[in-house]
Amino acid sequence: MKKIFDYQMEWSGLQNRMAYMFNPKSGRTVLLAVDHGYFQGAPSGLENLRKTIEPLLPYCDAISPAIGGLKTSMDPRTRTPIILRATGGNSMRRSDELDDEIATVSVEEMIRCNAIGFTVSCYVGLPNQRQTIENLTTLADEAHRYGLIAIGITAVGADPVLTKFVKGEREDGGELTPDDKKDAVRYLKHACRVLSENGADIVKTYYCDGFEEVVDACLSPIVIAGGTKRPTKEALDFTHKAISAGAVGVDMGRNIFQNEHPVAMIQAVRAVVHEGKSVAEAYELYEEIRNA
């Protein structure tokens, strides 16, 4: 596992903010992503953002909303660290242009909102690759002057060649072939390395078979995205595999807030990430909490 902290370094605001979002015992993190509305509108589970967030806050190490969700739906007295979505400008209404993002939040606004860091989607290999990487480099350069954390996301937009890696299946619903799985490793290794080389302190990406290679190729610690909604056991399984392969945590959204029992699910995810529980043990905990 890549080290989050190097205690031989001098004190810095960046390291201190990292300490806010990483559990001191496990060295890992459970981030709750609730920023989906910035391009999806009101997805299932986030129609009433405040109602969704409040019972989950005690169980996440940090939360990632968009600026609108933060200002309208989060209690300003919360002590949960904020990782603010910093790019957008797109919408599912024009899904073929999902990679056409711009910076939507200034570093000054991040500081004003007391965020400890931000996320930026970078669409490596898609038409607007350059501008999205520039979003990361520009924001990271300024944010690092104030010790804020830059998280780069390996986004795939609506590209059918790339989205199959995220969904774990081909367009026709069939299973990925061995060649597909090799392509996934090659792409994610490439994309993660590009983001880490361009200033991302943490890289958020998707799990794939052979994930150890992705972790080894990336210069920054990796957290995995939850991706599309999956059955509870399946989501816990890829979480366990990713942590075992070297991920330092998860940044999960739909597999928590769209679960039938979100509070039980986030606690089960925590058990895997922070306590090293097996999939069977985590699912047993999920069942106990939901039945209670």
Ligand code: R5P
The other form holds:
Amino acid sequence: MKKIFDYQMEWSGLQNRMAYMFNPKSGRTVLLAVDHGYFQGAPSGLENLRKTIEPLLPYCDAISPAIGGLKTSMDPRTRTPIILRATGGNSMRRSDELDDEIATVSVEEMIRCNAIGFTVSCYVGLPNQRQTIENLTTLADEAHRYGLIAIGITAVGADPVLTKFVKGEREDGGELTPDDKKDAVRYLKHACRVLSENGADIVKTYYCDGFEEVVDACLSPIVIAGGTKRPTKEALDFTHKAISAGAVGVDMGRNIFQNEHPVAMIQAVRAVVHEGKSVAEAYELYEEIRNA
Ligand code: R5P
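If the structure you just shared is the form predicted alone, then what does the corresponding form predicted in complex with ligand R5P look like?
And the full complex, kicking off with our chain again.
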């Protein structure tokens, strides 16, 4: 006989939207980030946004453009879920002001575009941390009335110390010292927890050694960004390590669209994220597709 809690009495729009972007089998996601133009202008690989996006669309579970990219370069008939970039107001031309972000898209506009969610960069530890955390709380508060997904990003701008943590290398390109590595875990753990405590349904951050600690301390599921373009095997390696440490997927851009073979790369990333393939197996798949 059914008991009271056996009956489903509620429907959650937010959970339903999550189901659109997470693969039902693996419970993970490959979110393709193509929003970089909002502060980088036209970075390599995104000069012709439409041309870059089209061959990759069949292989991503969701896509994250900025509002201009969405309106001008994406076919409105696409069935791929949209995660809209919702903060900005900065540009690489003033790299010392990268943390000075404001909300750039209203919740009404997100709904009009049929986005299932949005991203907000929060610059924890930088001069504008309060303003950027407020961007997250204000947008999440309003968007949650409609069941949209809030993704908070632990952004570091051009800060030399924090940049070192997310790049995983020292300013001169040398390896991080054991102390740097400890500081990186401490920082990312702190920043991720701050975002999840302030209403992010998903936290997007960067992989670092000791990532299990970051995942454990964060109340929300974590996806990793790729950061600057790395050699193919290296990118697959940190993706594999992040997934093994408990990340629920990637929100990756440059390591896919700047790869010499983006379509092969996104499929190799999928193999790691969704099928738990090893780095060697994923690289083999990459080579097969590249050569085909
Ligand atoms: C910043 O440019 C955006 O939030 C990107 O979407 C994010 O950094 C992920 O892209 P990538 O993998 O290139 O770091």
